[in-house]
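Only one chain is shown below, in C-alpha coordinates, and it's the form predicted on its own.
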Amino acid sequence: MTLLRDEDLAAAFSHAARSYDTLVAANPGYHSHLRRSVRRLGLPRYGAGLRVLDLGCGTGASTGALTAVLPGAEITAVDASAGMLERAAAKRWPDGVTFVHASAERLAGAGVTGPFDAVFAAYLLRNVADPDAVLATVRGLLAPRGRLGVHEYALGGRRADRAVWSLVSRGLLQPVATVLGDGPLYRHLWRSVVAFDTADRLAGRIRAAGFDRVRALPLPGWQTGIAHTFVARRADGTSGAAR
(Lines of atoms letter the chains of each structure in order from A and count residues from 1; the text may use other names and numbers.)
(Lines give C-alpha, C1' and ligand atoms only; values in the text may rest on other atoms or scores of the structure.)
Protein backbone atom coordinates (compact mmCIF):
# COMPACT_ATOMS: atom_id res chain seq x y z
CA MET A 1 0.00 0.00 0.00
CA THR A 2 1.24 3.50 -0.87
CA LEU A 3 1.20 5.95 2.02
CA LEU A 4 -0.98 9.04 1.72
CA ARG A 5 1.00 12.27 1.59
CA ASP A 6 0.54 16.04 1.49
CA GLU A 7 -2.80 17.17 0.00
CA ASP A 8 -4.18 13.61 -0.20
CA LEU A 9 -3.50 12.99 3.49
CA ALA A 10 -4.88 16.38 4.52
CA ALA A 11 -8.06 15.66 2.55
CA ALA A 12 -8.42 12.22 4.13
CA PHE A 13 -8.10 13.73 7.60
CA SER A 14 -10.65 16.41 6.72
CA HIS A 15 -13.13 13.71 5.66
CA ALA A 16 -12.51 11.80 8.91
CA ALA A 17 -12.75 14.85 11.15
CA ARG A 18 -16.44 14.36 11.94
CA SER A 19 -15.82 11.02 13.67
CA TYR A 20 -12.18 11.38 14.71
CA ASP A 21 -12.83 12.42 18.32
CA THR A 22 -15.20 9.50 18.83
CA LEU A 23 -12.65 6.97 17.56
CA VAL A 24 -9.73 8.29 19.60
CA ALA A 25 -11.91 8.42 22.71
CA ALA A 26 -12.18 4.62 22.44
CA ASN A 27 -8.39 4.40 22.91
CA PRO A 28 -7.74 3.93 26.66
CA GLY A 29 -5.41 6.63 27.91
CA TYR A 30 -5.32 8.65 24.68
CA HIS A 31 -5.82 12.04 26.35
CA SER A 32 -3.97 11.24 29.57
CA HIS A 33 -0.97 10.07 27.55
CA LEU A 34 -0.87 13.38 25.70
CA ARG A 35 -0.88 15.24 29.03
CA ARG A 36 1.89 12.97 30.28
CA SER A 37 3.99 13.82 27.23
CA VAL A 38 3.46 17.55 27.80
CA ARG A 39 4.55 17.20 31.43
CA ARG A 40 7.67 15.38 30.26
CA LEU A 41 8.80 18.56 28.52
CA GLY A 42 9.76 19.80 31.97
CA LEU A 43 8.49 23.33 31.37
CA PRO A 44 7.80 25.72 34.26
CA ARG A 45 4.56 24.95 36.05
CA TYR A 46 1.51 26.69 34.61
CA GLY A 47 3.49 27.93 31.59
CA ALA A 48 3.03 31.64 32.29
CA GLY A 49 4.80 33.69 29.62
CA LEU A 50 5.74 30.71 27.45
CA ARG A 51 5.20 30.52 23.69
CA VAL A 52 4.41 26.98 22.55
CA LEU A 53 3.86 25.65 19.02
CA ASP A 54 1.40 22.75 18.75
CA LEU A 55 2.44 21.27 15.42
CA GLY A 56 -0.15 18.96 13.85
CA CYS A 57 -2.90 19.77 16.32
CA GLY A 58 -5.64 17.78 14.55
CA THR A 59 -9.00 18.26 16.25
CA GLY A 60 -7.32 19.79 19.28
CA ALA A 61 -6.48 16.83 21.53
CA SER A 62 -2.84 17.92 21.81
CA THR A 63 -3.95 21.54 22.25
CA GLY A 64 -6.16 20.44 25.12
CA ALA A 65 -3.25 18.63 26.75
CA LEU A 66 -1.10 21.76 26.47
CA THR A 67 -3.75 24.05 27.94
CA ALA A 68 -4.39 21.59 30.78
CA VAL A 69 -0.74 21.29 31.79
CA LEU A 70 0.39 24.82 30.81
CA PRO A 71 -2.72 26.99 31.26
CA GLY A 72 -0.76 30.26 31.15
CA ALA A 73 1.05 29.56 27.88
CA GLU A 74 0.48 31.29 24.55
CA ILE A 75 -0.23 28.43 22.15
CA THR A 76 -0.12 28.49 18.35
CA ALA A 77 -1.87 25.35 17.04
CA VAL A 78 -1.21 24.39 13.42
CA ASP A 79 -2.62 21.72 11.13
CA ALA A 80 -2.63 21.03 7.39
CA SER A 81 -6.17 19.60 7.38
CA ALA A 82 -8.84 22.28 7.10
CA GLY A 83 -11.52 19.90 8.38
CA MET A 84 -9.57 18.85 11.47
CA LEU A 85 -8.63 22.46 12.22
CA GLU A 86 -12.24 23.60 11.89
CA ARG A 87 -13.26 21.01 14.49
CA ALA A 88 -10.48 22.14 16.80
CA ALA A 89 -11.18 25.85 16.50
CA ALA A 90 -14.91 25.34 17.17
CA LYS A 91 -14.21 24.09 20.68
CA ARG A 92 -14.00 26.36 23.71
CA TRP A 93 -10.46 27.51 24.45
CA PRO A 94 -8.86 29.86 26.96
CA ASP A 95 -7.33 33.13 25.88
CA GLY A 96 -3.94 32.78 24.23
CA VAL A 97 -4.78 29.89 21.87
CA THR A 98 -4.54 30.63 18.14
CA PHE A 99 -5.25 28.22 15.25
CA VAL A 100 -3.41 28.42 11.93
CA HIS A 101 -4.08 26.40 8.75
CA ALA A 102 -0.67 25.37 7.43
CA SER A 103 1.42 22.31 6.73
CA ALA A 104 4.46 21.58 8.86
CA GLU A 105 6.63 22.22 5.79
CA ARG A 106 5.20 25.68 5.05
CA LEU A 107 4.98 27.42 8.40
CA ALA A 108 6.78 30.61 7.40
CA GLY A 109 4.34 31.23 4.55
CA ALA A 110 1.47 31.05 7.04
CA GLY A 111 3.07 33.62 9.33
CA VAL A 112 4.20 31.16 12.00
CA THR A 113 7.42 32.61 13.36
CA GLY A 114 9.54 31.99 16.42
CA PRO A 115 11.09 31.99 18.76
CA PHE A 116 9.03 29.43 20.67
CA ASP A 117 9.98 28.12 24.08
CA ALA A 118 8.73 24.67 23.10
CA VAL A 119 7.33 22.75 20.14
CA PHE A 120 4.98 19.82 20.71
CA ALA A 121 4.29 17.47 17.80
CA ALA A 122 1.83 14.62 18.35
CA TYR A 123 1.42 11.91 15.69
CA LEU A 124 3.04 14.15 13.09
CA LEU A 125 6.51 13.07 11.98
CA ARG A 126 5.53 9.71 10.50
CA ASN A 127 2.89 11.47 8.42
CA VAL A 128 5.16 13.97 6.68
CA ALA A 129 7.14 13.22 3.53
CA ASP A 130 10.42 14.61 4.93
CA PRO A 131 10.64 14.39 8.73
CA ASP A 132 14.24 15.63 8.71
CA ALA A 133 13.20 18.85 6.97
CA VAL A 134 10.39 19.34 9.49
CA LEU A 135 12.79 18.80 12.39
CA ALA A 136 15.16 21.37 10.86
CA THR A 137 12.30 23.85 10.61
CA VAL A 138 11.31 23.16 14.21
CA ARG A 139 14.86 23.71 15.40
CA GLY A 140 14.94 27.06 13.64
CA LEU A 141 11.72 28.14 15.36
CA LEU A 142 12.92 27.28 18.86
CA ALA A 143 14.60 29.70 21.22
CA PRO A 144 18.11 28.71 22.34
CA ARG A 145 17.75 25.57 24.48
CA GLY A 146 14.06 25.44 23.64
CA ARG A 147 12.28 22.14 24.25
CA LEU A 148 10.95 19.66 21.73
CA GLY A 149 8.31 17.07 22.58
CA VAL A 150 7.37 14.40 20.03
CA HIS A 151 4.45 12.16 20.96
CA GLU A 152 4.54 9.40 18.40
CA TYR A 153 3.85 5.81 17.46
CA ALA A 154 7.37 4.41 17.02
CA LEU A 155 7.74 0.68 17.60
CA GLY A 156 10.19 -0.52 20.21
CA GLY A 157 11.69 -3.21 18.01
CA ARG A 158 10.15 -6.37 19.49
CA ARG A 159 8.01 -8.59 17.25
CA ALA A 160 5.26 -8.34 19.84
CA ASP A 161 5.10 -4.55 19.43
CA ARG A 162 4.27 -4.82 15.74
CA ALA A 163 1.86 -7.69 16.37
CA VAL A 164 -0.13 -5.74 18.97
CA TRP A 165 -0.26 -2.66 16.75
CA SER A 166 -1.48 -4.69 13.78
CA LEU A 167 -4.08 -6.49 15.90
CA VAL A 168 -5.56 -3.24 17.22
CA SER A 169 -5.43 -1.50 13.83
CA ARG A 170 -6.74 -4.31 11.66
CA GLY A 171 -9.06 -5.90 14.17
CA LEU A 172 -10.69 -2.77 15.59
CA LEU A 173 -9.85 0.59 14.04
CA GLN A 174 -9.92 -0.30 10.36
CA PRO A 175 -13.28 -2.14 10.38
CA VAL A 176 -14.99 0.71 12.24
CA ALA A 177 -13.36 3.35 10.04
CA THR A 178 -14.38 1.46 6.89
CA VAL A 179 -18.03 1.55 7.97
CA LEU A 180 -17.65 5.32 8.47
CA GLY A 181 -16.12 5.73 5.01
CA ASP A 182 -12.59 6.40 6.24
CA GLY A 183 -10.95 3.04 5.54
CA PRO A 184 -8.13 4.42 3.35
CA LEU A 185 -6.98 6.82 6.07
CA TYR A 186 -6.83 4.18 8.78
CA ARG A 187 -5.09 1.71 6.51
CA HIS A 188 -2.54 4.48 5.93
CA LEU A 189 -2.21 5.04 9.68
CA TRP A 190 -1.48 1.34 10.26
CA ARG A 191 1.10 1.26 7.51
CA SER A 192 2.66 4.59 8.54
CA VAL A 193 3.64 3.12 11.91
CA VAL A 194 5.00 -0.13 10.47
CA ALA A 195 7.04 1.73 7.85
CA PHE A 196 8.36 4.45 10.17
CA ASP A 197 11.37 4.58 12.47
CA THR A 198 11.74 2.40 15.51
CA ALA A 199 12.00 4.34 18.76
CA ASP A 200 15.81 4.15 18.73
CA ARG A 201 16.02 5.36 15.13
CA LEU A 202 13.67 8.26 15.76
CA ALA A 203 15.72 9.33 18.78
CA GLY A 204 18.81 9.26 16.57
CA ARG A 205 17.04 11.27 13.87
CA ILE A 206 16.11 13.96 16.41
CA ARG A 207 19.69 14.06 17.72
CA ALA A 208 21.09 14.41 14.21
CA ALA A 209 18.75 17.35 13.56
CA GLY A 210 20.56 19.48 16.14
CA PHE A 211 19.03 18.48 19.47
CA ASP A 212 20.65 17.23 22.65
CA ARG A 213 19.39 15.60 25.86
CA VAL A 214 17.27 13.33 23.67
CA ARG A 215 15.23 10.74 25.55
CA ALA A 216 12.70 8.17 24.34
CA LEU A 217 10.19 7.48 27.11
CA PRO A 218 7.58 4.72 26.77
CA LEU A 219 3.90 5.34 27.33
CA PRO A 220 1.94 2.98 29.61
CA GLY A 221 -0.84 0.50 28.99
CA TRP A 222 -1.36 -1.43 25.76
CA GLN A 223 0.80 1.13 23.92
CA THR A 224 3.97 0.22 25.82
CA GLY A 225 6.55 -0.56 23.15
CA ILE A 226 4.36 1.09 20.51
CA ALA A 227 4.00 4.75 21.49
CA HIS A 228 6.69 6.95 23.05
CA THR A 229 7.38 10.47 24.17
CA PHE A 230 10.59 11.87 22.71
CA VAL A 231 11.90 14.88 24.59
CA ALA A 232 14.89 16.94 23.52
CA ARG A 233 16.47 20.37 23.76
CA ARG A 234 17.73 22.57 20.96
CA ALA A 235 21.50 22.22 21.05
CA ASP A 236 23.63 25.35 21.10
CA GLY A 237 25.88 24.01 18.36
CA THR A 238 24.94 22.43 15.05
CA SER A 239 25.98 18.83 15.65
CA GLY A 240 23.30 17.89 18.13
CA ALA A 241 25.81 15.86 20.13
CA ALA A 242 24.60 14.85 23.56
CA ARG A 243 26.09 16.62 26.57
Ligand SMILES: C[S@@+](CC[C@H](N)C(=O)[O-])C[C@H]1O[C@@H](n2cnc3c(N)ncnc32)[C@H](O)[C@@H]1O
Contents of the next structure:
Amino acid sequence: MTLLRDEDLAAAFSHAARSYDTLVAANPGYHSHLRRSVRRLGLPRYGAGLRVLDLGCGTGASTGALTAVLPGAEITAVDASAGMLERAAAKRWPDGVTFVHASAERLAGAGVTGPFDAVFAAYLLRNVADPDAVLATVRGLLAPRGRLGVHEYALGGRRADRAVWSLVSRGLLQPVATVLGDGPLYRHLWRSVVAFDTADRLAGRIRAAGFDRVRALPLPGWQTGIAHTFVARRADGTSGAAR
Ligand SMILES: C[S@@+](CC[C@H](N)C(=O)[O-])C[C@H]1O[C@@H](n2cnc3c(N)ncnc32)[C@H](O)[C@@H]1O
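Shown: the form predicted on its own; wanted: the form predicted together with this ligand:
Expanding to the full complex; the earlier chain stays at the top.
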Protein backbone atom coordinates (compact mmCIF):
# COMPACT_ATOMS: atom_id res chain seq x y z
CA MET A 1 0.00 0.00 0.00
CA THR A 2 1.99 3.02 -1.25
CA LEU A 3 1.33 6.38 0.35
CA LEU A 4 2.41 9.78 -0.92
CA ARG A 5 4.95 11.46 1.35
CA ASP A 6 6.99 14.64 1.65
CA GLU A 7 7.73 16.36 -1.72
CA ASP A 8 5.45 13.97 -3.67
CA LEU A 9 2.55 14.72 -1.33
CA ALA A 10 3.21 18.48 -1.41
CA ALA A 11 3.23 18.39 -5.23
CA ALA A 12 -0.03 16.40 -5.30
CA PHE A 13 -1.68 18.93 -2.96
CA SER A 14 -0.38 21.82 -5.07
CA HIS A 15 -1.96 20.24 -8.15
CA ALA A 16 -5.24 19.72 -6.29
CA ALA A 17 -5.25 23.22 -4.77
CA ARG A 18 -7.41 24.79 -7.48
CA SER A 19 -10.34 22.43 -6.83
CA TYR A 20 -9.78 21.81 -3.10
CA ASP A 21 -12.22 24.42 -1.81
CA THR A 22 -14.94 23.24 -4.21
CA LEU A 23 -14.54 19.63 -3.11
CA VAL A 24 -14.60 20.42 0.61
CA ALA A 25 -17.65 22.66 0.12
CA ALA A 26 -19.46 19.55 -1.15
CA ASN A 27 -18.63 17.74 2.10
CA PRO A 28 -21.48 18.51 4.51
CA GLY A 29 -20.21 19.99 7.73
CA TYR A 30 -16.57 20.37 6.69
CA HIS A 31 -16.25 23.94 7.91
CA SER A 32 -18.63 23.68 10.88
CA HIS A 33 -16.79 20.56 12.09
CA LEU A 34 -13.49 22.43 11.99
CA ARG A 35 -15.02 25.24 14.05
CA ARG A 36 -16.40 22.68 16.49
CA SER A 37 -12.92 21.20 16.90
CA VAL A 38 -11.45 24.65 17.54
CA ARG A 39 -14.11 25.32 20.20
CA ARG A 40 -13.23 21.98 21.79
CA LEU A 41 -9.75 23.34 22.55
CA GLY A 42 -11.46 25.18 25.39
CA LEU A 43 -9.45 28.36 24.91
CA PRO A 44 -10.61 31.67 26.39
CA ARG A 45 -13.42 33.28 24.40
CA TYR A 46 -12.19 35.36 21.40
CA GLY A 47 -8.60 34.19 22.02
CA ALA A 48 -7.27 37.70 22.62
CA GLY A 49 -3.50 37.67 23.16
CA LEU A 50 -3.12 33.97 22.32
CA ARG A 51 -0.60 32.59 19.84
CA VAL A 52 -1.94 29.68 17.81
CA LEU A 53 -0.18 27.49 15.23
CA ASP A 54 -2.27 26.04 12.38
CA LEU A 55 -0.15 23.15 11.17
CA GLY A 56 -1.01 21.97 7.65
CA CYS A 57 -3.32 24.92 6.97
CA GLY A 58 -3.89 23.99 3.31
CA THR A 59 -6.06 26.55 1.50
CA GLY A 60 -6.98 28.07 4.86
CA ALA A 61 -10.13 26.17 5.89
CA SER A 62 -8.69 25.41 9.31
CA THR A 63 -7.25 28.93 9.52
CA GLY A 64 -10.77 30.25 8.87
CA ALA A 65 -12.14 28.11 11.67
CA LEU A 66 -9.49 29.52 14.01
CA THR A 67 -10.18 33.15 13.05
CA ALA A 68 -13.94 32.57 13.41
CA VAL A 69 -13.72 31.10 16.91
CA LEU A 70 -10.65 32.99 18.14
CA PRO A 71 -10.76 36.36 16.34
CA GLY A 72 -8.34 37.95 18.79
CA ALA A 73 -5.60 35.34 18.40
CA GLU A 74 -2.32 35.71 16.53
CA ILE A 75 -2.25 32.82 14.09
CA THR A 76 0.73 31.32 12.30
CA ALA A 77 -0.49 29.07 9.48
CA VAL A 78 2.03 26.65 7.97
CA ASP A 79 1.88 24.31 5.01
CA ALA A 80 4.39 22.31 2.98
CA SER A 81 2.51 22.73 -0.30
CA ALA A 82 3.27 26.00 -2.11
CA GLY A 83 0.08 25.70 -4.18
CA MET A 84 -2.21 25.18 -1.19
CA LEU A 85 -0.52 27.98 0.75
CA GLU A 86 -0.77 30.39 -2.20
CA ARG A 87 -4.55 29.85 -2.27
CA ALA A 88 -4.76 30.44 1.47
CA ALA A 89 -2.65 33.59 1.44
CA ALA A 90 -4.69 35.08 -1.44
CA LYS A 91 -7.82 35.17 0.75
CA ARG A 92 -8.80 38.09 2.97
CA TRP A 93 -7.63 37.63 6.55
CA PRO A 94 -7.87 39.72 9.68
CA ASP A 95 -4.73 41.26 11.14
CA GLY A 96 -2.58 38.79 13.05
CA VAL A 97 -2.66 35.93 10.52
CA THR A 98 0.70 34.95 8.99
CA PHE A 99 1.34 32.23 6.41
CA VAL A 100 4.62 30.30 6.31
CA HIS A 101 5.75 27.81 3.66
CA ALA A 102 7.37 25.01 5.64
CA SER A 103 6.99 21.35 6.39
CA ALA A 104 6.01 20.24 9.88
CA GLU A 105 9.37 18.53 10.08
CA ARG A 106 11.36 21.75 9.46
CA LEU A 107 9.55 24.45 11.41
CA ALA A 108 12.56 25.88 13.23
CA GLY A 109 14.45 26.36 9.95
CA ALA A 110 11.48 28.38 8.65
CA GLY A 111 11.50 30.65 11.71
CA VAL A 112 8.44 29.11 13.37
CA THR A 113 9.25 29.25 17.07
CA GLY A 114 7.18 28.86 20.22
CA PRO A 115 5.78 29.10 22.67
CA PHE A 116 2.27 28.75 21.24
CA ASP A 117 -0.80 28.62 23.46
CA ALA A 118 -2.32 26.06 21.13
CA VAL A 119 -1.47 24.00 18.06
CA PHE A 120 -4.25 22.92 15.72
CA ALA A 121 -3.58 20.27 13.08
CA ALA A 122 -6.50 19.40 10.82
CA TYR A 123 -6.06 16.41 8.49
CA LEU A 124 -2.27 16.67 8.83
CA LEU A 125 -0.94 13.97 11.12
CA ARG A 126 -2.01 11.02 8.96
CA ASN A 127 -0.03 12.55 6.10
CA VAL A 128 3.37 12.83 7.75
CA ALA A 129 6.02 10.12 7.56
CA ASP A 130 6.73 10.17 11.30
CA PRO A 131 3.73 11.36 13.36
CA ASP A 132 5.55 10.73 16.65
CA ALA A 133 8.38 13.07 15.62
CA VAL A 134 5.88 15.75 14.59
CA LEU A 135 4.01 15.38 17.89
CA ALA A 136 7.33 15.76 19.75
CA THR A 137 8.07 18.94 17.80
CA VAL A 138 4.58 20.27 18.53
CA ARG A 139 4.98 19.54 22.22
CA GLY A 140 8.26 21.46 22.23
CA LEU A 141 6.57 24.46 20.62
CA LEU A 142 3.76 24.62 23.17
CA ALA A 143 3.73 26.75 26.29
CA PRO A 144 3.25 24.92 29.61
CA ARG A 145 -0.25 23.44 29.61
CA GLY A 146 -0.63 24.53 25.98
CA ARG A 147 -3.46 22.88 24.06
CA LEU A 148 -3.27 20.48 21.16
CA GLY A 149 -6.18 19.99 18.78
CA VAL A 150 -5.92 17.24 16.18
CA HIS A 151 -8.87 17.06 13.78
CA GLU A 152 -8.38 13.85 11.87
CA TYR A 153 -9.83 10.94 9.97
CA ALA A 154 -9.16 8.15 12.46
CA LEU A 155 -11.62 5.29 12.28
CA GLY A 156 -13.59 4.05 15.26
CA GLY A 157 -13.45 0.36 16.07
CA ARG A 158 -16.58 -0.77 14.20
CA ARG A 159 -16.36 -2.63 10.91
CA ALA A 160 -19.06 -0.28 9.59
CA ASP A 161 -16.75 2.72 10.05
CA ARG A 162 -14.31 1.43 7.45
CA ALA A 163 -17.16 0.42 5.16
CA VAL A 164 -18.68 3.91 5.24
CA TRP A 165 -15.27 5.50 4.70
CA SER A 166 -14.60 3.28 1.68
CA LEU A 167 -18.03 4.01 0.24
CA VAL A 168 -17.64 7.78 0.51
CA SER A 169 -13.98 7.89 -0.47
CA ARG A 170 -13.89 5.37 -3.31
CA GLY A 171 -17.50 5.68 -4.42
CA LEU A 172 -17.88 9.48 -4.41
CA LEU A 173 -14.62 11.38 -3.94
CA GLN A 174 -12.25 9.34 -6.09
CA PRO A 175 -14.37 9.39 -9.28
CA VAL A 176 -14.74 13.20 -9.09
CA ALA A 177 -11.06 13.72 -8.23
CA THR A 178 -9.97 11.43 -11.07
CA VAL A 179 -11.90 13.55 -13.58
CA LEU A 180 -10.11 16.60 -12.15
CA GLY A 181 -6.71 14.93 -12.58
CA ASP A 182 -6.20 14.40 -8.85
CA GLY A 183 -6.77 10.64 -8.67
CA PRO A 184 -3.41 9.84 -7.00
CA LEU A 185 -4.04 12.28 -4.12
CA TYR A 186 -7.52 10.97 -3.41
CA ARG A 187 -6.35 7.34 -3.66
CA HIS A 188 -3.71 8.37 -1.10
CA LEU A 189 -6.51 9.87 1.02
CA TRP A 190 -8.41 6.56 1.14
CA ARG A 191 -5.30 4.49 1.81
CA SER A 192 -3.87 6.88 4.40
CA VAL A 193 -7.02 6.67 6.51
CA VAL A 194 -7.22 2.88 6.31
CA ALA A 195 -3.51 2.54 7.12
CA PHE A 196 -3.52 5.11 9.94
CA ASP A 197 -4.34 4.76 13.63
CA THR A 198 -7.82 4.03 14.88
CA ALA A 199 -9.17 6.74 17.18
CA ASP A 200 -8.11 4.82 20.32
CA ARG A 201 -4.64 4.27 18.95
CA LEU A 202 -4.17 7.91 18.00
CA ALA A 203 -5.28 9.00 21.47
CA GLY A 204 -2.64 6.64 22.91
CA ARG A 205 -0.01 8.00 20.53
CA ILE A 206 -0.77 11.57 21.64
CA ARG A 207 -0.58 10.54 25.32
CA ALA A 208 2.76 8.78 24.72
CA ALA A 209 4.11 11.96 23.13
CA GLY A 210 3.83 13.81 26.46
CA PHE A 211 0.26 15.07 26.56
CA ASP A 212 -2.39 14.61 29.22
CA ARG A 213 -6.15 15.18 29.38
CA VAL A 214 -6.34 13.42 26.02
CA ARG A 215 -9.87 13.03 24.69
CA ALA A 216 -11.13 11.63 21.38
CA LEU A 217 -14.42 13.27 20.55
CA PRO A 218 -16.68 12.16 17.71
CA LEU A 219 -17.87 14.46 14.95
CA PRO A 220 -21.50 14.45 13.81
CA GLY A 221 -23.15 13.41 10.54
CA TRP A 222 -21.64 10.86 8.16
CA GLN A 223 -18.24 11.43 9.79
CA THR A 224 -19.35 9.83 13.07
CA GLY A 225 -16.95 6.94 13.66
CA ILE A 226 -14.68 8.22 10.86
CA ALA A 227 -13.35 11.62 11.91
CA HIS A 228 -12.63 12.79 15.45
CA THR A 229 -11.34 15.77 17.35
CA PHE A 230 -8.47 14.90 19.67
CA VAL A 231 -7.85 17.46 22.36
CA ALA A 232 -4.96 17.30 24.76
CA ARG A 233 -2.76 19.41 26.97
CA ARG A 234 1.01 19.58 27.19
CA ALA A 235 1.69 17.35 30.18
CA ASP A 236 4.46 18.95 32.17
CA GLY A 237 5.12 22.42 33.49
CA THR A 238 8.15 23.27 31.38
CA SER A 239 8.15 25.37 28.24
CA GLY A 240 9.89 23.96 25.16
CA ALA A 241 11.04 27.26 23.69
CA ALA A 242 11.49 30.89 24.61
CA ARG A 243 9.14 33.51 23.22
C1 LIG B 1 -6.13 17.65 3.77
S2 LIG B 1 -5.25 19.17 3.80
C3 LIG B 1 -6.00 20.00 5.16
C4 LIG B 1 -5.85 21.47 5.09
C5 LIG B 1 -6.56 22.25 6.18
N6 LIG B 1 -5.98 22.00 7.49
C7 LIG B 1 -8.04 21.98 6.21
O8 LIG B 1 -8.55 21.68 7.29
O9 LIG B 1 -8.69 22.07 5.17
C10 LIG B 1 -3.71 18.65 4.50
C11 LIG B 1 -2.62 19.70 4.32
O12 LIG B 1 -1.49 19.27 5.06
C13 LIG B 1 -0.35 19.64 4.32
N14 LIG B 1 0.77 18.76 4.72
C15 LIG B 1 0.91 17.45 4.51
N16 LIG B 1 2.07 17.01 5.03
C17 LIG B 1 2.67 18.09 5.56
C18 LIG B 1 3.87 18.29 6.27
N19 LIG B 1 4.71 17.28 6.50
N20 LIG B 1 4.17 19.53 6.70
C21 LIG B 1 3.32 20.57 6.48
N22 LIG B 1 2.15 20.45 5.81
C23 LIG B 1 1.84 19.22 5.36
C24 LIG B 1 -0.73 19.45 2.87
O25 LIG B 1 0.10 20.19 2.00
C26 LIG B 1 -2.18 19.92 2.88
O27 LIG B 1 -2.29 21.26 2.52
